[in-house]
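The chain that follows stands alone, in the form predicted alone, written as structure tokens.
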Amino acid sequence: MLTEADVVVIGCGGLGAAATAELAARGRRVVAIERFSALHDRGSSHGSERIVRTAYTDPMYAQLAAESLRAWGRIERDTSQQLLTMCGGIDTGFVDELRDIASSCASAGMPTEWLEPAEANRRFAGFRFEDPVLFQPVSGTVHADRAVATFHDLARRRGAELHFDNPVESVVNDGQRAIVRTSRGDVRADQIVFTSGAWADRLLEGMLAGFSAGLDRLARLPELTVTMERVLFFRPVIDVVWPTFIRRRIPEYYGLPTPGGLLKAGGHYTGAPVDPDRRAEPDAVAQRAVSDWMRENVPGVDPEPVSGTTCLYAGYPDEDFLVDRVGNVVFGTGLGGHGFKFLPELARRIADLVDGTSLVDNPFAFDREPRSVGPSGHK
């Protein structure tokens, strides 16, 4: 069976979902093709929560993070779906990193205030607390599953096809037409969106082979490393409301308060290299480690964790994402570890340039210079 599409979208988690809505709310004809079912959890979109902030040292994330924040309140807005809940976010650490960021926030029209060890202690009472505190009061938790299936749902509304448990094969493109090669039959597109997350270095040369241009910019693009980070979740002891977290020092944890009322929290880039398609065992040596700095930081929870999961990393060295085109191929991978708050914005992006828009000054292209990172190698 072939199926006639004027976009094909590989990869249907959380990017490629949220580009599957926006192309096909301007009227493209919108197939999204995705290996696993719908909300699985082998790759990076699932579960209940991710962190929303602009506290970045760099000031392209944080106003990218604030136009992020106003799609997602849009996208509240035009589906009657809560998808944020704005608890407050703390930084802690490099204090230069620190001022960064609340100059970058402050840029971005972004409040920040800054406590001192005691007043953050009596603020923040299930914290112990020895230095600076930077507080955010615009930062939050997206729910991670209910923003993808929402972008599935507006997407079907909208008139595209969402195809599940259907991995590609082959991709083949003559720069006018590709052919997309399934198990379950073809897809013939104008133009092919790539949201593979860690499986973004599967199947590049078939979409670009018609393109030499492309194949130069694709082999100086830096390798994409996938890890597996392990995440923790913990049961509070106080009857508190907790705000996100981030340690900026090496090596950096984070946490964040989940639905359910636990509180989720893990090491950033401290997982092992891993292949995808492998279920690899967590690091049982990383797991301790979240667990000893949570009972010598964080007294207002249990420190042996009640439960844990897995999250897949799939990113390049200076943790910048590769959103771009090469002829008929619009790229969006590299996500990993920071990506998903910014969903709606990318997804506007790799929509302008499916019609052809060139993103002007694009920090995520294919030749971009690298971006300096702070002293704990996060943004």
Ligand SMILES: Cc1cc2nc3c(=O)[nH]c(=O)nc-3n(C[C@H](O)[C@H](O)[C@H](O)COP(=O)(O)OP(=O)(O)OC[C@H]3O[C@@H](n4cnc5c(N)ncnc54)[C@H](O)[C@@H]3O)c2cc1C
Contents of the next structure:
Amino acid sequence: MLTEADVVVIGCGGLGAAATAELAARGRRVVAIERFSALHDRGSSHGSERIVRTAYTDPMYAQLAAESLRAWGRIERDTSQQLLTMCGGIDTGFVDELRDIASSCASAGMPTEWLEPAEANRRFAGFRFEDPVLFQPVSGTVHADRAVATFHDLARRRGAELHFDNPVESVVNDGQRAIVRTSRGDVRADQIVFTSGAWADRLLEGMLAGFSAGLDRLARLPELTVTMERVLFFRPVIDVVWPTFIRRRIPEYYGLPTPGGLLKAGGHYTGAPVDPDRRAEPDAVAQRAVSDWMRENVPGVDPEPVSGTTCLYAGYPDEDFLVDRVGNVVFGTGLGGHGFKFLPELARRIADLVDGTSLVDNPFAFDREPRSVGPSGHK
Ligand SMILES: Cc1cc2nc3c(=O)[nH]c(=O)nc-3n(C[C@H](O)[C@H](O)[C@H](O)COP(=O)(O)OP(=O)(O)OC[C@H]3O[C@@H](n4cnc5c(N)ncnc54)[C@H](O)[C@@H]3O)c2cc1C
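Right, the form predicted alone is done, so what does the form predicted in complex with this ligand look like?
Next comes the full complex, and the chain you just saw is listed first.
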């Protein structure tokens, strides 16, 4: 069976779903193909929470995060779904990074407040602080599963076709028209949106043969590193409103409240590189380190986790994303450990690229210069 479309989206996790919804809103005939079921837990977007924050050392990211927060708000209003919970956020650790964050937030019009340890301990009773804290009132969480389901729903209502449990096997592309092959039939489209997360490099290798132009740019693409990250869930022993939190030291730890009342915590880039098709055993030492850190620094929870789960980071070495176009293929990959908060804005940029609009000073281009203020150690 052959389906005809304007655009075929390969991978319908977080970014693929957001891009499909955006493209369908612009009147494109879109077919999205996803290897696993809707809201599966094999990739990078599952679970009930991700941190949303503008607290980046790099002003470009703070601005993008502020725009994304406004976009999430519009989606909430249009769909009558509550996706965001704005509980505030705190950062501790390297003071020079905290200063850069305060300055980036200010440039994006976002407030921050410095708290001395005594004041921070009074305001946030679940923690033990010994250093200054940077509080960001405009920070919180996004309900990840609900957000992805909302994008699926919006996409369908706008006329897109979503095919789940249907791995893309190969792509034949002459630069004008592409045929995307699956065991359940082929899709022929003018353009491809490539949002395959942790499997991007693998699928790309097979696609390269079909590229007639742009190989030189693709060749510069750094290798995607896929790591399996473990997060743990802790039960609070006091009744407080929990903010999201990040400890900016090495290793970096972070945490956030969950809709079920537990506190989720983990290490940023503390997992081992993995083959995304193989389930690896969680690293017991890294897990114990998170628990020990919680015992020391977050006495408002029972330090023995009640449960845990895993998730894949798939990122480039500079932790910057790739959102760019080569011929008739638009890429949205490398979202790593911090991409969820930006989904609506990245989807808008992908749809602009599909429409033929070039992104001015695109920070996520193939041939970007290394950023002078690196986004190191963020969530
Ligand atoms: C533990 C953890 C904590 C995180 N915390 C935060 C946070 O607090 N804040 C934040 O902003 N971000 C956070 N992130 C990052 C964020 O969740 C990810 O960057 C984002 O969800 C990635 O979305 P994606 O669409 O690129 O990948 P995915 O959602 O994995 O989507 C890729 C899809 O492509 C599909 N696919 C692959 N190959 C094929 C094929 N051959 N055919 C068809 N489909 C295919 C896959 O099945 C998958 O569904 C976190 C990530 C993890 C793992």
